[in-house]
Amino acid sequence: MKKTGLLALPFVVGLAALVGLPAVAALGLAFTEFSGVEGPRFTGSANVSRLVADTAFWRSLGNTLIYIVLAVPLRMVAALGAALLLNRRSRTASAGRPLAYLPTVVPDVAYALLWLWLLNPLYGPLAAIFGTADLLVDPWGARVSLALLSVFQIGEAFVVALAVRRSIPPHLYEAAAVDGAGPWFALSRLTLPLMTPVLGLLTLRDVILSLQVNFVPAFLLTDGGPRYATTYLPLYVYRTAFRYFRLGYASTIALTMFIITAVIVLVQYRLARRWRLTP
């Protein structure tokens, strides 16, 4: 037991130094006026009042929710489809599984710059092939584009969905085939119901992830535009802190994001507990 504690000590120290201390500092700054030049000045709930009346915050929150509504279903369908398609034991499926995970390990900046070239209205190949020259200058075109480029980064969800699919006993499909069930019946009445609990948890996890991963593509591809259509909460926090030097107010927004994430985690825990207790 003592050896286990010693092995975990570097992780605990790193977690406290890199996550715990910055979180405590951000919590303290959320109730101050701090520009980064002068020392923080305690203002109580002034930042909260400013947040409630801040139309830019509510607009960025709405943009973030739109992104979640667009991206999460697409990502989950793509992860599930890839898991079902590459579940077969063949050379093609064996070669396809690493390819399905590959975009996830590409650095976010490199991935965003690649899509910036693909979607470039002047010399981008997608603009030349499909005539999408105005895609990133249209608000909804930009929103849909950022949601679509996230569809290829489904590595973790794909691996989990594939593992769940492979954990289903083969004799269930054999029994269904003996009873005359076709592929669609096996998918809709056997595969999806058995995978639903894990897929539900993956969906909630993807919602949490989508609150954070949209910063780099929105920053590099659209810079929050056009007309603030892709100004998501992480990008708004970044601008507030490092463009307008309102670090105290930016901490308040970040704390609000944490509260939203905590609510989602609480919902996830309750759903997981309900599935576990269901006979």
Given for the second form:
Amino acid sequence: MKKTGLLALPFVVGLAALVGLPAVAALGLAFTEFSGVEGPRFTGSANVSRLVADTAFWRSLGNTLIYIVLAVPLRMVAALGAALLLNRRSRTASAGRPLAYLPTVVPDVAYALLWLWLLNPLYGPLAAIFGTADLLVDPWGARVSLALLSVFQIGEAFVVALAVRRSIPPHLYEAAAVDGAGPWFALSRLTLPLMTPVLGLLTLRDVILSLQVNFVPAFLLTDGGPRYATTYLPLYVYRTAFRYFRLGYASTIALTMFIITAVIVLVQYRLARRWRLTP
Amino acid sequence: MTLRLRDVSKRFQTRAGEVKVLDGVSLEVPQGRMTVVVGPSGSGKTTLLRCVAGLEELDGGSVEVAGRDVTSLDPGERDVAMVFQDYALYPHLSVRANIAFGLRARKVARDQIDAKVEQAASMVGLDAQLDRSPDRLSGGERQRVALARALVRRPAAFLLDEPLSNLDAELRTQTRSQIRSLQRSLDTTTIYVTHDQVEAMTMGDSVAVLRAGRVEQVGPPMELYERPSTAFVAGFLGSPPMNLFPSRLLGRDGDQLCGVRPERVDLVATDDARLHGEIAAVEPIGGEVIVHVRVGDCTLLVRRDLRGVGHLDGTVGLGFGDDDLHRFSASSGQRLP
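With the form predicted on its own in hand, show me what the form predicted together with its partner chain looks like.
Following is the full complex, with the preceding chain placed first.
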């Protein structure tokens, strides 16, 4: 037991130093004015009042929610679709499984730069093929583009969905086939209901993830534009903290993001208790 | 609605090469009859059933259900229902929805579904469990849900794959007679697969013994017991199985195997005995006793009433009539006249 604890020590120390301490510091800073040059000055709930009246915050929150609404269903459908298609035991499916995971291991910055080239209105191949030169110039074009490019990075959800699909005993499908169920009936009455508990958890996980993962593409591809259409909460926190040096107020926004995430985790916990994790 | 298999063959490709699981199996189950397919593990029983259900594609031969060639049809189009060894109940559906699944798949009207489901549930005594989840049922109840799911569609044939193997001994006996009476009352043609020869003997109108993908013998249970056509059938049916020994033990020449059922062997005075041997073990099994007698390099079993047997020890004589003696070719295993 003691040895096990020692093995976990490096991780625990790293977690405390890199996550725990900054989190505690951010909690304290959320109620101060702090530029990083002078020491923090306690301002009570002033940052909260400012947040409530801050149209840029509400716009960023709205953008984030739009991103979630656009990206999460697309990513879940893509992960589920890939899992169902690549579940078969064939050479094509065997080759397809690593391909489905591959974009997930590409570093975020490289992935964003790749899309920057693909979507470039002057010399990007997509613009040349589809003539969509103004895709990143139009607010909705940019929002949809950022949601679409996230659809390829579904590795973890794909692997989990594939594992759940494979955990459904084959004899249930045989029983359904003898019962006269066609592929669509088997999918809608057997596969999807049996996968639903885990798909529900995956969706909630993806919602939490979508609150955070949009920083790199929004920063590198659109810089939050056009007309702030892709200024999501993480990018807004970054700008507030490191462009305008309002570290106290940035901490208040980060704290708000944490509360939103906590609410989603609570929902996730409730759902996990209600549904069995395994079909 | 007769079920007919003609020259059915099935091969599987394995890493070790091609394995012939079914090798020219022909079988006919007349309307309303139950044929029990019995055989040791790996003999191809379940594969045979899966071929009839359409879950395996045949490599040769044909399957006919009610005069219709269904060989190339999908499982759902064959008008058969199957009860799987582990029941294959849909875990996310209630008992009611499990039973109704096949009717829903076939787009039967909702009011008809309700009536049929309730009727099927009542036939197997599940009326009170209709709204429960399968994981809250006992093994016997789950087995009855699987039965109800099969019979609710009133298919042309039932295919039962070792449906009692997961039940305890008491429930197995009870369910055995329940399945038999249901099958008779519904008058549905049935193939019942088991490795349990007691089930085979008690349930089937006829029994087909399968060995290495081939039918060794088909016929009424007692015919197989009394006149096994091969040494394998003789040795497979019966508990304990028939004693098989080389004919030289009886002082006969030739390439022959002799067989005698343990219950047809008497322990007699050594002067009147056809064989002599040393008692190797004595196993009381309730009201009877099984005596292991070492004769030459063979061990023969004797099954007698416990009360008629005194203290057993040392050398004993074994007696049996000529009518009780079966003879088989030692090389082919075929019955000799």
